[in-house]
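Take a look at this single chain, the form predicted alone, given in structure tokens.
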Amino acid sequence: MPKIISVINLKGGVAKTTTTIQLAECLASAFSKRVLVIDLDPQTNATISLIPEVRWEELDSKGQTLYHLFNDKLERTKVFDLALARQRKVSNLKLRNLDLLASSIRFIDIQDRISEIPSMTGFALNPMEILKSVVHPILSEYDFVLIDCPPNLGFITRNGIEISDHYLIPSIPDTLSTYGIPQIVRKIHQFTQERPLKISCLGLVVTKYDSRSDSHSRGKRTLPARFSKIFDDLGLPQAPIFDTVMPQANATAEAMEFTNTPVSFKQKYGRSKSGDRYLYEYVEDLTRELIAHANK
């Protein structure tokens, strides 16, 4: 069974999606393992880094994005179809073992009426298992599952970690980013007593990390014991922060357009350093950190 992972802040802007980018294509391509990837945030940064614009037009017109999963419940439709909404091979790194479900900005029409969803289907449907009765069937296809989520613990989020074995948050080491860090545990935490969820924290990886910033410093030389603490006042297992550091470099942000041209996972990823190291080391350090948390 793959390891399903969902990646959560509730802040913006912390390289959330591109984490997730980062990581997909590095599973796939550096460790040959087979990924899926499901974009839940209405933002569809991850869907337009791993395909074209025009083919993400042309799954929304067609009614193949995962917000037409959700609206079809809400409507009593049928327009999804899981077969031609999965998307193969996808990345301009053309990576044969890397799929993807594509958000849509629609999302944003439909979010706060998805409580509706169990009176639209005479309660057969629990709003927060949605995305679980139509994905199961093909989960047993991948090592990996990456659900990038929306900034917040919403139904569609809850979606996401309805299926996840674990989540794992990416944070800028200063104050607002980690701000809202103790609140994802606590909620996710309760979501597992509510509900017989399998889930845990797989860790925090610092992000966007600027060595200059003295908050930047400061927040990383005091964050091991802060999040330390949320579990302790839970009374729950540690879940570590992880060794490798993301460096804040613009090449990252560039790597992320999809209309670049890449011949290989290095290239994309080592068109610069961060210290003495290739951008692309890092990446491979960190996923490499991930299979070892994952498989504990």
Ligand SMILES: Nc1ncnc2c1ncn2[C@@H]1O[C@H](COP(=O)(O)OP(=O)(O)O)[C@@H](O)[C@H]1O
Contents of the next structure:
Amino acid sequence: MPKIISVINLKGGVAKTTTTIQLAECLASAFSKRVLVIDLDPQTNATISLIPEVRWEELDSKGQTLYHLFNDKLERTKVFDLALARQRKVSNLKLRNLDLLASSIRFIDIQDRISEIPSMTGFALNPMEILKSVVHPILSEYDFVLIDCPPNLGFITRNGIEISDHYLIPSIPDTLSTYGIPQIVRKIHQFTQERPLKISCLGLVVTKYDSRSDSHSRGKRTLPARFSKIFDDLGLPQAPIFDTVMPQANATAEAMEFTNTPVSFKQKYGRSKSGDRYLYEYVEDLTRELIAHANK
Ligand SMILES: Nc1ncnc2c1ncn2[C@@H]1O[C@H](COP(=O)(O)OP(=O)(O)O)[C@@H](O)[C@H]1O
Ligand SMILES: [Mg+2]
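Write the structure block of the form predicted together with the ligand for the protein whose form predicted alone appears above.
Below is the whole assembly, all chains and molecules, this chain first.
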């Protein structure tokens, strides 16, 4: 069975999606892993980083995004078809072992109604198990499943948490971005006790690090003690802060454009350097660490 990892932070703009895509593409190319990306964010950023916008529009109009999976339960319809919804060989790197389940902006319209599902289905279906019920048969086809989550712990995110072995927290090392981290760990710990669930924290990745910024360097210095205290307070095993620190670099944002036509993973992420290293080397280091932590 695959390692299933939800990428979570309650804050937007901390590189959740960027980290998800970088890891997915690196796992699939440099490490030859079979990877599925599940996009649960109504912002659909992971989706449009991996498939052309016209293909997304077509999927959405044919009822084959994850929004339709949830809407089917609310409307008692059967529009969503996993075989049609699953997009194969995605990414502008044309990776034969990278697949996608797409999101839709229409998710926003129903996310608050998902809690109504049990009463509508005569309590036959738990609203937290909708994603699980549909992806379960295909999970064994993958080595890694990465779930890009919206910046909240609502029902849609809970569907990702439900099937995950781990969650990964990307964060910019400043006060505002790290503020909500204790809350994430506490809440997910609470979920594991209520359900019960197997999910545990895989660790924290420092993203968009600007070494010239005083607040970033101070934040990065104080992070280990603050992060480890959360787990101590809850009596949980410690989770690591990844050694690889992802540098703030405009080329990272530019690399995410689907309309680029990179010929290789190295070219996609490696056009510039941060310090004396190419950007793709950071992505490879991060991915190597992810594999090591996930296999512990
Ligand atoms: N290392 C980086 N350097 C510069 N810009 C980055 C970096 N990582 C992400 N970004 C940019 O920051 C913005 C937010 O990233 P994104 O991955 O969409 O965050 P989230 O999914 O957490 O909302 C995007 O415009 C993205 O291109
Ligand atoms: Mg995002």
